[in-house]
Every structure is written in C-alpha cells, then in structure tokens.
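Just the one chain here, the form predicted alone, laid out as structure tokens.
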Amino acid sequence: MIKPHSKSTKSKKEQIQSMFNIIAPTYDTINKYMTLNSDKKWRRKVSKIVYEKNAKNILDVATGTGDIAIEMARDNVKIIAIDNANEMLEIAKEKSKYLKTDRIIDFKLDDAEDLKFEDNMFDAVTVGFGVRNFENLEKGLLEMNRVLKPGGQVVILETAVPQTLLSKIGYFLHTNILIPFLGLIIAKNSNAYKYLSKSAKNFPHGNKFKKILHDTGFEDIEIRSETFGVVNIYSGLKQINN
C-alpha cells in the first residue's frame, strides 16, 4: 500500500485526510498547472457521460474542492458531494456560491469507504482522482455500488500511464520532476505531490481496474482514454441482480 508517509504509524486514510487539509489552499492552482488545464475538459466529459443516462440524484465521492460536482450542477438535479478533508470542502462550498441559486450542491464530510447513505439511493456516483487514495479500494467501490440504484451508473476519472514510448518519457518527466517541483514552489510541500505522482504510477489502471470494477458489482464497463493516455474515464452500471 502506497501512503504519503511510509514510515508513519497512522493509517493511509488518516494521512490522506491530513495531507489534503494541508494542501487545500493551493490545490486548485497546482491542479491547473500539472494538468495543463486539461482537467476542465475531462470534467466536462464526465458530466456528459452522467447526463446521457438522465441522472437526477447524484453522489460525487472524494469531491475535493468540488470541481466535478460544480460541473455537473443542473436545474432540478440533486447533487451530494462528500469528502473526508474539511478544508477541501470549505473551498468547494465557497466556489459553489457562484452557482445559480436553484443549482445547489450539498457538501458533506463523509468517509468514502463507509458512506452514510441508504442502499439503492443514487442514479449515478462519480469520482475524480479519488479512488487511488482509498485505503481499501475494493471496499470503497463496494460502498459506491451499494448506494447506487440497480442499473445506476458509476463514472470514475483517474490517472493512467501512457503506453507509447514518447508519451511515457513525457509522463516520467512530468510526474517525477514537474509535479513535485510545483508542490515545493507553490504548496511548500513536495512530499504530498511526490505521493500523488507515485500513487498515480502504481494505480491498477486500464483493464486491471476494469476487472476490479467488475468484481465489485459493475457491468457494461467502458474505458475512455484521454490526453495521450494520461487519464482514463471509466463508466459502468450496477449489476441488476446485486
């Protein structure tokens, strides 16, 4: 298991919560630079996939500063967005004040691996760059499956490793040099961004993650590769017989 501080006796969940509370004030700025502003395009694609199924009741897990939830905000749609880092949620709440008054997101402090919601509650569950930070990946996915209605959709935006040689070289330089440098200069915390880079490289992306999704109760799983393969958007449906 990859943790921000490998020698710490604290659990990965505790470390992740503390890390994101610390880097919250500069998170959006660094995210903009380290994705070369591509994150906006990725979020729009997540939103489009969700609304292809006409979702009306949506849960955004590990919402962070709320960007995916805000992108998905629509009239007559209920969105609940959860995270375990309160400082990230405070920023998300502030950003959401600029939405139309009838486009309201309910931000809640909650644990992605122990969701405080009833079974079969949501039409869709989304996660943006969050599942690789779960302490127990399968447990978190099972929780997301539990709160989805039968046939409900999961959409996950997560890092991947490019497969072509040129893209791999660029990816290596970006993740091993640029991202920790941005973390050091902007957030004054290179260790946090070294962890994020390492966790991204070691995440079981592509078909490996597709199998994990299938094993945790999802079907009709599709993988959309974006921006030379540096991220994937996974979508699937909760199995009807679950």
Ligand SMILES: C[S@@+](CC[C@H](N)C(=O)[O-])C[C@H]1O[C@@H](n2cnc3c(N)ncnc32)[C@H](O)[C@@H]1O
Given for the second form:
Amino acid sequence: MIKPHSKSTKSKKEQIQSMFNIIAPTYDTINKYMTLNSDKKWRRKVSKIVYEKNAKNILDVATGTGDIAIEMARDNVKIIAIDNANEMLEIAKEKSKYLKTDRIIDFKLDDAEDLKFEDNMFDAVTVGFGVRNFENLEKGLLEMNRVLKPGGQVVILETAVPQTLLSKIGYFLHTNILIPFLGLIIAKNSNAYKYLSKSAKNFPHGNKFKKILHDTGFEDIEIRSETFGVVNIYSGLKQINN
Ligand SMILES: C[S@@+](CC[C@H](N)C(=O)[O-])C[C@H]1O[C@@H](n2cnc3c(N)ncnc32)[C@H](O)[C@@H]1O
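The form predicted alone done, now the form predicted together with this ligand:
Okay, now the whole complex, with that chain kicking things off.
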C-alpha cells in the first residue's frame, strides 16, 4: 500500500487525513500550477456528465477544498460534500460563501469508507482525485454504490499514466521533478507531493479500474481520457439488481 510515510505505524487513513490538514492552505495554488490550470476544465467535464442525467441530489465525496461541488452548484439542486480533513473543508466553506443563496452546498466531515448516509439516497456521486487516497479502495467504492439510488450515476476523476513515449517522458519529468519541487517551495512539504506522485503512478487506472468499478456494483462504465492521458474520467451506473 502506498502511504505518505511508509515506515510510520499510523494507518494510511490517519496519515492522509493529517497530510491534507497540513497542506490545505496551499492545496489550490499548487493544484493550479501542477495541472497548468487544466483542473478547471476536468471539473467542468465532471459536472457536465452529471447534469446530462439531470441529477438533483448529489454527493461529492473527498471534496477537499470543494471545487467539484462548487462547479456543480445549481439552483434547485441539493449537493452534500464530504471530506475527513477538517482544514480542507474550512477552505471549501469559505469559497462557497460567494455562491448564490439558492445554491448552497452542505459540507460535512465524514469518512468516505464509512458514509453516514442511508442506502439509495443520491442521483449521482462524484469524486475528484480522492479514490487513490482511500485506505481501502473497494470499501470506498462500495459505500458510494450503497448510497446511490439504483441506476444512479458515479463520476470519478482520477490520475492516469499516459501511454505514448513522448507523453511518458513529459509525465516522468512532471511527476518526479516539477510536482515535488512545487510542493517544496509552495507547501514547504515535498514529502506530501512525492506521495501524490507515487500514488498516481501506482493507481490501477484505465481498464484495471474499470474492472474494480464493475466488481463493486457498477455497469455501463465509460472511460474518458483527458489531456494526453494524464487523467481519466470514469462514469458508470449503479447496477439495478444490486
Ligand atoms: C487530492 S484531494 C482532492 C480534493 C478535491 N476533490 C479536488 O478535486 O481537488 C483528496 C481529498 O480526499 C480526502 N480523503 C482521502 N481519504 C478520505 C476518506 N477516507 N474520507 C473522506 N475524505 C478522504 C482528503 O482529505 C482530500 O481532501
């Protein structure tokens, strides 16, 4: 299992929670530089996929500083957004203050691998760059499946590894040099960003992740590859007979 501190006896969940609480103040700035501002475009795409199915009741899991939830905010749509790192949520709440009053997002402290919601509650569940940080990936996906209505939609934005030689070279330089460097100079925490690069490289992306989604109760799974294959957007539906 890839953890921020491989030798620490603390669980991955504890380490991840404390890491995001520490890097919260600089998370958005580094994200912007690290993705060359492409993150906005990816989040917009997630929102578009969700609204193609006219979702009215949405859960954003591992919301962090809230950008996907904020992107999805619409009149007459109820969005709940959860994360287990309080400092990330505080920033999300501050940013969402500027939304129109009828586009309120309910930010809550909760564990994605043990959600406090009843079964079959949501039309859509989204998660951006969250699942690879779960201690138990399958458990988190099963929880997302449980709280979705039958036929409800999951949309997951997650890192991938590009396949062409040229983009592989660019990816290597980006993840091994630029990202830890930005982490060091902006967040003063190169270890956190080394972990993010390492976890991205080791995440079972593409068809491997598609199979995991299928095995955790999703069907009609589509993979959209974005920006030379550095991220994928996975969408799928909760199996009706699940
Ligand atoms: C890389 S950030 C992504 C934040 C946001 N979704 C985005 O797109 O920028 C990962 C987030 O996942 C959260 N996270 C990781 N494991 C979690 C868990 N078990 N339960 C809730 N949140 C979790 C972290 O606290 C962090 O805010």
